[in-house]
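First comes one chain, alone, set out as structure tokens in the form predicted on its own.
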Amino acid sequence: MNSPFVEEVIAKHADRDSIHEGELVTARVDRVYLQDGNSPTISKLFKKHGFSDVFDQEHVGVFFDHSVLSPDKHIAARLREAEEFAESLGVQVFRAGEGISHVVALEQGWYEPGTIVIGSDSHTCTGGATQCLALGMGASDCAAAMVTGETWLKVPGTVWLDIKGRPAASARARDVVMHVLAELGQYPFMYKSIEWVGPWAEDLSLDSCASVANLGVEMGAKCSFLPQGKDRPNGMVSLHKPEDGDPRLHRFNIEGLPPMISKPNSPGNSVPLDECAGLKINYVFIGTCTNGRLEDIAEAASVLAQGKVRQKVHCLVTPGSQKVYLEALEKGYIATLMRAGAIISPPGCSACLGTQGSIPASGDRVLSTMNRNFLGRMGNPEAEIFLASPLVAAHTAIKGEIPNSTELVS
């Protein structure tokens, strides 16, 4: 078989004919981007080491997405510091309200197939939707990449997921990821590159591919790659799986797979939706870099066109980018959601991180479309967070409780 895709990408950027799992390699990077939450830390590293320039101003960006609406004077001050840092470097700046870094990067074509992109956020792995080796890294590694245009990598091993069959009509791409994680846990994927192969992955929309790649870090992976398929950019290649019997190959038949739901306090604590049906929910949040794209907003609007948000349910919808917001406005999705009783917040990370509103109340049960439900994730460790698709979330907002799978029509 051909070399694992991740090895081909790294070898090319290291000017090597080939590399192997476990090697430490220095490789060129194509882009680096930061987010407002940690760019002040990177600014301090620049000052400490006397750095003043980046390797390419057009290929470095700073996004203001984690704190679009400053909740207090301390975060407001950090945002000003981040703005001054970005201005001093002359790099691209995406202002608050333009959207989540990973959503915008995909829209902008930053995740080019076969390139290496470094981001200061763990969900940079979203770039694997278009076969970009997109890696979330810490402040020191990001600072070094910004200055030198290079990074160091330990070459990850590769795991293949061969997915056959069709899930239930009410199951979505994220449900398949959560099913795999529930079945295998993180251990097989720790610091691995995942290659998704098979007809299911080939038929996904680009928005759904982004959801799958985004959840790679929840699986424990270093990166995650989707195959060629419909509405995907030129330059993507076929992914080749190993021979039968290779322990790195995992096969799943997802025929009839029901929608899944992750119970507190881990994405891997996932079960079929019906096991949680009937649980009262106080807060529904639809958005984030996992499910804040147009496909997701459209599905939520389709459901909420059929009913109102239930009294005593706080329903927040956050488009992932300004482009998504504007398209949703043009198509009438935003009006539908608002008339149903949802609150629409500016594009960005919104409630996901818990550093700005809306914070759940103590004792609340939250149903969210985000990627993580760790204890305290949304800013209150005394709230419970469940994770599911926008389809499930929208039905939950109407019912005020988690629906069963037979109720999921859109």
Given for the second form:
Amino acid sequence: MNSPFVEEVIAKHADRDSIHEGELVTARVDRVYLQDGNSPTISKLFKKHGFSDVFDQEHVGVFFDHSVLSPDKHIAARLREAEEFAESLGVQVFRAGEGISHVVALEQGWYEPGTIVIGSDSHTCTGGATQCLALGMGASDCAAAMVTGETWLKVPGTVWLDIKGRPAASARARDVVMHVLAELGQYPFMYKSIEWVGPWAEDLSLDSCASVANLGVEMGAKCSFLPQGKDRPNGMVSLHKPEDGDPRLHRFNIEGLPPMISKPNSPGNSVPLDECAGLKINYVFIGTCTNGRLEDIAEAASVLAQGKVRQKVHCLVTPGSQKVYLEALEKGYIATLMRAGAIISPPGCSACLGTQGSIPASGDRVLSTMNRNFLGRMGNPEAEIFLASPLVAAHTAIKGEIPNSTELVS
Amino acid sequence: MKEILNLRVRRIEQTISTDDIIPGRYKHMYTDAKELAKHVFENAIPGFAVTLQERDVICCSDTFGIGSSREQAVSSLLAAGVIAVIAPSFGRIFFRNAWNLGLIALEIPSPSFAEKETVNLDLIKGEIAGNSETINFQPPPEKMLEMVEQGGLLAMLEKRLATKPTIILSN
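Output the form predicted in complex with its partner chain next; the form predicted on its own has already been displayed.
Once more the chain from above appears, this time first in line as the rest of the complex follows.
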């Protein structure tokens, strides 16, 4: 069989013919991008170590997405530092309001198939949607990659997920990921490269591919690659699974799989939706790098066109990027959502991680389409966070409680 | 550096995310690790931060450092006095960040040292010894130890750049 995809990409970037699991290698990187939350720290590291230049100004970017509407003077001051830093380096700047780095990166072709991208955010793994080896790293790693255009990598092992069958009409791409995670836990995926194979993965929309790759980090993986398929960028290749019986190959038959929901406080704590049906919810959040793309906003709008956000439910919708927002405006989705009683916030990470509103109140129970529900994730450890698809979220907003899966089929 | 004596064990009996180590909001507010150190484990284990002291080693029963890429999860622990973490497994990015900044992160399947037990760590031999037991582990690769010795990834890079007129790929 062919080498695992990740080995081919790393070998090419290390000028090697082949490479093996566990090796430590130095590899060239094609792009590096930062977000506003880590840029001030990276700026400090640049000053401390006397760095002032990047390897390629065109291929380094700073995205202002985590604190679009700055909630206090401390964060505002850090944002000014980040702006100054980006300007001093002469790199690409994506201003507040342009959108979430991982959404914009996909739109703008920053995740070219077969390239290596380093991002200062764990959900950089979204690049696996277009077969980019996109790796989230910390401030020091990002600083080193920005200066040298290279990084050290430990070649990961690969795990294949061969998906057969079709989920229920009300289940979405993220539900399949959550099902796999609930069944196997993080252990088989820790530090690994995941390759999704089979007809289900080949037929997903590009937005859904991004959702699947994005959740790779919640599975514990280093990267998560989708196969070549229709309406996907040129340069993507088909992925080859190993022979039957190989312990690295996991098969799943998802025929009729119901929608899933993640209970507090871990994405892996996922169960079929119906196990939580009837639980009261008073805050619904639709958006993020997992489910804030056009198909997600369209789905929320199609549900909320048939009802109103229930009294006493706070329903926040955040388009993932300016492009998503504008297209949603043109198609009338934003008007539908607003008329139904949803609040629309500017593109960005929004309420996902407690850096900006809306922070839930103590005792709130939140249903969100984001990727992780760790304790206190949205800024208040006394709020409970459940995770599900935009379809489930929109129905929840109308009902004020978690719906039954039969209610999702219109 | 490679032999570290008289560390004090601090037990944690749950999976720890980087959000648990330092809640997201604080890293957007402060770049000073000492400021962040006051808030470590604030939501997950209230009151734990003030009990941490120099030469503490965290001994976690489950996966440590899953989630976000925030390097502040490492710098805030270092600033709180923690010099090593042992756990059955680590979040990938946390593990990189740890070695890059000089926090020793060791994968040990079921560390059973008791709370406040004194242990000695030998990174060359791959051994951690307490009163109750001695555990052997695969010693970290030379490259990782070198990084710690030189003061972290960026200090190492700074030296490398100072000795080269231009940046040359190392392969």
